[in-house]
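Encoded as structure tokens, the following chain is the form predicted alone, with no partner shown.
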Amino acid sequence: MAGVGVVGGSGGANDLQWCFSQVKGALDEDVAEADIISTVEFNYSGDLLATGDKGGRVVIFQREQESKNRPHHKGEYNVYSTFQSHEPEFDYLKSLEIEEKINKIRWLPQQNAAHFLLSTNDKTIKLWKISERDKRAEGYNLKEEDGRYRNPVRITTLRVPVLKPMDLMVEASPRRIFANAHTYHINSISVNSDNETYLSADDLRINLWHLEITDRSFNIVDIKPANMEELTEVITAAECHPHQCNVFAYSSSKGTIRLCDMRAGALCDKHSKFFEEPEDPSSRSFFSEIISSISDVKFSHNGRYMMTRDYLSVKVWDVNMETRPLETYQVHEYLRSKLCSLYENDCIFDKFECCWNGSDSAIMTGSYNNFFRMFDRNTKRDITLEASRESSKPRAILKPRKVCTGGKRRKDEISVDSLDFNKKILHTAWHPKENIIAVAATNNLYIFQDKVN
């Protein structure tokens, strides 16, 4: 495999291995819900990450400059900011609890020396402004030092305030908040590529908003039924199109992709493009439609290709060809016999997530049992690593990780029917110009990079 191959394998010199760098979060086996992860996310340039859990807290994560005295050392991502973006509301109303929980997570590319993020529970959008400061103002005319205000009788001069260098202090501050928009809960925000606009969608609406104005949205999807029994398809999710700011696509619970242009028409009800994959009669079940439910799609940085995520595959489609998609990749195949009981646990609708690498070389999308999986475009290869604790030293090289689907089990193969549901990786990250990941696992963070790096 060329050097250029992100799915490594155990062979050849040129193969990319994957290695451990970092693990955030706590040891304990018993995991508080508010602290299990729910979205993860690179800024523009790598160098910050966020994740959101279900407390509604969120960290950033700052990468650390190369020092001289490890230059070989690519740097280590250490806390740089957390605060509280959401908390737990109630809909009076409604009566309906709104949980704190962050569902999405959006950078907007930077602009000046503060960074800007979009972040959404299932009812308000917030867009914070995270900001740092190592001066402080002094000599007041005014004002004490400790801040008690001066007599003015005995001010005779007036004094030149200066700029004393202080310890640095990263502030979180909301600048807009975006409420009262969604009768649904949010399942996706998208920042568009005009860095003015946004679109928010949830399960029956999807609306464009600006970045200044706060008081109003535009709808410009609404697949509302007149008669609520009527419904029969709902919207999973939906993202702008990374270099044509009219473009956008949304994914449905039915299996099928509408890309949509806002040139058309205010009202995008009528879409311009329709990708759906024509079902094989043979393989028809039960499960069908439920397996066949979009969980994600992702448009490649190119803007060429579209990558969506159902319940056992992952598929990339080319943006001029509706009839069916150009790659398909199995996750985990194997669950096919075991579909009965992930209904009857409803673990079959767990909502995974997938994004691409920097060059759209390649895919990552997570699993049970605390694996991922990547496939390499190129080569056609694919890989299953495992986020674990026992293979946290650093720099340990992550072994391949194999499941025996029947017969006779080899000593380095992992049964399905030992395989845990409960340790589940629905949200990763790439790094938009390098081979580090991001993964989720419960709560914990778990970072990895090429052995290269």
Contents of the next structure:
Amino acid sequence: MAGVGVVGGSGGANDLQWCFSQVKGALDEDVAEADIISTVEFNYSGDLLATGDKGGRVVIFQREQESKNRPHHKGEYNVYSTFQSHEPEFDYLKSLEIEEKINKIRWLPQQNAAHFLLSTNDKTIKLWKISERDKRAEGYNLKEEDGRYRNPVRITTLRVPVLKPMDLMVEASPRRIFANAHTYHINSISVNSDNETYLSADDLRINLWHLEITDRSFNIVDIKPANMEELTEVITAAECHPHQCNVFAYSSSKGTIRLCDMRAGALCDKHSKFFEEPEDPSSRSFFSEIISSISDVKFSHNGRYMMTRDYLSVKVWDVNMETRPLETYQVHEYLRSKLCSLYENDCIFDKFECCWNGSDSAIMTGSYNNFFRMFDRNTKRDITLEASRESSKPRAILKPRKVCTGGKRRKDEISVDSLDFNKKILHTAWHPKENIIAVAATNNLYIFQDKVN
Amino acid sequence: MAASSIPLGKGVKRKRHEDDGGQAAAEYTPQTFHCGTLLDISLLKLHQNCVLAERNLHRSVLIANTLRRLQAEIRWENGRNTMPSEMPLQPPEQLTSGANQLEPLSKMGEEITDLNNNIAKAPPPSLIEAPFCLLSGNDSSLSSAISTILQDLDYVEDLSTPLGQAPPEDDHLLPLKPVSPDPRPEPRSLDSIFTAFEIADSDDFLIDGSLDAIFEDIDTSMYDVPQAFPAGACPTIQPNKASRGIHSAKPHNSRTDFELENLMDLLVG
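Alright, leaving the form predicted alone aside, put up the form predicted together with the partner chain.
Time for the whole complex; same chain goes first.
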């Protein structure tokens, strides 16, 4: 993928164009709250795509093998498994409802025929095993074929059950439940590169777990002050380094990132590196802090960079340079003059995620009006695309969108005041190897792929 | 920034209107009005957050921090208007207007919490050093209103070691913050937003004389201990006060009954 522009533009032989591939989810105008997608994640090979929703369900799509009949048509994603991961709970002591909404899904690297993933709601993390069954045993001695137990007195002969092929059945079973370790809402989980441990982060604490051990975890970061009145900052996201199993990063509501080394001590309250960009005094407002709150942090695949998403921008940091980000990309700067209204209607608290492409040459994040943005780090070009039913014809090329901020509005442009702030794209995912992206628009999952000119 | 709320579109086309280009920062009245509007909005949000079944700490912290800035701004405006001849005040924040570029508060001053013991920054002068702080009745009632609303945002944590937690290693106890004497003149300010709502602290209300009267006819002999204590007072308040703020193991054998009673009162009352 090196050398090929991943962001479509006008002209250029190497430019990519994105086209519609599939859309999953109901077409109704009335969207059930439970169907709203809350997380999207490809597995390590990209063959599986998992989504979690507010109703606590996980739906896994599997990519079909490319067929020789349609060589130009990349494999489609079809439903592979659906299961209820979390149920709503009620904490009677604190009189609090615990939502079943799936906050994050993270796949484990595949080690055998089965697939494993971690899913979490606000309080509990679960390890799920998804396995295929395509054979069943027939010829039991003690049971009839329909499952009824035979009268043992009537059994006069014995036989060995035989394995016979059956229709493929995909089963999801909970293998571990990691509970009771978080007082506050879990916002992140991240599998370590050692494939044995993972971390989970809530507003004030980060815990390190071993995948095999559910009755204890190690607390590695604790920012809860002795006097809660001193609390002014919370943890917003955390991630393990992709290669160094001793390094992890976490972001805060004040726009800072801390890189920690677990070898330094059992409690990583002292950071190894502290990343913060000095505030621009000319743009300070009452909402400066809120919009600087980092909603997502992601290491690049090569581990050399970190990407952070705050309300208005995406920043790429070099892990070796703490003073300022390497690159800053404005996602929707036209919203800066609307912050008061966005504060009033709570949109300013929306948590957008961001993702890298497989070669770390491009980044993607969502916006409002079902727009999502892609930035090419090499060509410095960016593009705004829309996930909409209107442009959902098979292999239809997505037209770049533009928001008009002032002056004359061109024919295809949309003005800021016409944006639909209820249609927000918070969750996006990029296939780890190919130019296939999954974009969650409320209750619909859009899959787009490239079409090289 | 326009003071009136701009209803955000739901995909309906509308005519573009000219922006004001921001309000002049020097104008006092619109800014105060704007602060007042933001204050109302923020307080309402905080209250809603506590009422909602799902309490969002992240959101509350952000709103509370915004409230602090607003309160500091209002205080500064009050001080500026009532004592014009005093020493030049350091304005805590200014709404962006593009017109004025004031000396920015040093980034240092914004950090109040000693997070991770790495950032030792001075508290903002507008909140701590308050020689110019003229607290009108509105301001102090605002502070206590915020405190009251946010008081129970802290989750009451299990005092016993939870099932999922490994006991912390000896050389890495949770960082302790010494209970420093409150230098602020006002008894209860915006800084007490997240007052710890540990079970230990809730024993305080037992000292209140008015409550003693309610429980006068209740036989408390089962709670009596060899030491002499005033009627109604928790016998173990003194040792608890000394240990307040420390998260490690507390003696709770003799206090279990009180804990449960207090907890039931909180849940029911």
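Positions refer to the first chain, counted from 1. Remember, it's a predicted structure, so these values are computed and weren't measured experimentally. So that the term is clear: the rigid core is the largest set of C-alpha atoms that superpose within 1.5 Å between two forms.
C-alpha of residue 141 moved at least 2 Å between the two forms on rigid core
Yes, residue 141 moves 2 Å or more.
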